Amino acid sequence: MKYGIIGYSGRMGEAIEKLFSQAGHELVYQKDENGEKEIEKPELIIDFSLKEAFPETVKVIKEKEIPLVIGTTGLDEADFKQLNQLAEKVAVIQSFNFSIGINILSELVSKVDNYIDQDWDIEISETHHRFKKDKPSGTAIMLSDLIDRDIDMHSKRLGSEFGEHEVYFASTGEVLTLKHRAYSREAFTKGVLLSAEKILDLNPGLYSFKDILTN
């Protein structure tokens, strides 16, 4: 498979690099904030840059008529009002998190949720490392978007911490606690390589990561 990557020079922009040359893909095209490469064109791009760039992204899209594993955080109404519209033409896979865990804890948070009640009390905890810039993350919003109410999130900016994410649920007279961590960027760049081999069987339209877990 050939490929390429939006955000390249960024932590996972080389995390999936790594990984998917282990696999044996080859990476021919690159675009960042330093400028564009290409050696040929590629069968399929991969973003994981800024909100920022998420322009570019639309336009090398358009542009190539190519498939886009994209998880770059942040994105608003607007932004999904594009990426709906490029999925018209070809296949798009987004999710604010490939972790196959994740997705599992998303289930578990829908199935709590349809357990309790309005008087059980419901706080999203997050931690990511001090570089990350969006808060709370995109995968705390996620979380929070499977509860039919408003859902008070806190978040924490350390270290090197990859992601770990915690939903409460509390009573007057117990808490249960549903918690995520992730201890290196492999356990999101293993999704985005099962997104990039799948994507291009699929037909136009826009797919979540859990499309691709459950099909």
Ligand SMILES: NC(=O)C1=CN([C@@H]2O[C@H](COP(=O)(O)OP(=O)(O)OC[C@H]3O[C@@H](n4cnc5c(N)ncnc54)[C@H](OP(=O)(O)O)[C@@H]3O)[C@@H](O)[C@H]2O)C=CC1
Given for the second form:
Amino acid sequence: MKYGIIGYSGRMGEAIEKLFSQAGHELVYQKDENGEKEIEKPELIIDFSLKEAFPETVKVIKEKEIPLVIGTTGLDEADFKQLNQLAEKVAVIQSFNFSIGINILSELVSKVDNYIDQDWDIEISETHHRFKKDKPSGTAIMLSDLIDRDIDMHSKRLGSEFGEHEVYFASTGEVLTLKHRAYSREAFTKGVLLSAEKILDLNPGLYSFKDILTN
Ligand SMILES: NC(=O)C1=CN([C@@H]2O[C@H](COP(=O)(O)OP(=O)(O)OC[C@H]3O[C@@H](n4cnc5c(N)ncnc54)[C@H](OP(=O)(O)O)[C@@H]3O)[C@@H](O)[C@H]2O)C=CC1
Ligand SMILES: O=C(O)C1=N[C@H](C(=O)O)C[C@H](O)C1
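Structure of the form predicted together with this ligand (previous: the form predicted alone):
Expanding to the full complex; the earlier chain stays at the top.
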């Protein structure tokens, strides 16, 4: 496939280009803070940039009318409204975490929540590399949104950690911890590749990575 990346020069942009090139896909469009370069019109766009770049991403998708795979975090309700608007015309796959493990963990969180009552404490902890700009992580927000109460979230920024998430459920006398740790960015880029390879066959609409994994 011929694809484009927004956030091309970033950590994820570089890791995506490496995996996609190994899989035989061709980068024909790239955009970062320094500008854009288009060799030819891409079949789809992959966005792993920053929230500040989101208005530009919306503009690019509107102009090109091509599908979007987006993993950028920090997006708010207004941004999701825009994603829904784009999804009326093109397929959009959005997830704050493209790893298989976190998507299984999110199923488990919902399952545990069905067993416990208000007497249980629930807290989420996330650890990422020192360069990560947003806090709490998109994944921590996504996990807390699965539970119908306010959850305390704890963020650490340490060295080069790729991404660790823990969800604690505790009552007097016991604690249950669900934990996921990414050992490399491959944890995410493999999910991005799977999404990109499937998106060209999808009808317009807003899809999650879980939709892609389970269909
Ligand atoms: N959903 C998931 O599975 C995952 C999501 N992420 C998310 O992906 C995003 C990128 O992470 P990471 O690669 O580590 O971040 P980086 O800071 O390394 O990269 C950000 C990229 O965005 C570009 N950028 C910044 N502002 C603009 C702008 N206004 N217009 C166009 N491009 C812009 C930067 O360009 P320049 O270098 O020129 O400044 C850079 O290429 C983050 O939101 C992160 O949370 C990360 C991992 C997994
Ligand atoms: O910035 C990162 O690196 C990551 N960001 C995502 C998030 O905010 O949840 C996903 C992953 O944990 C890595």
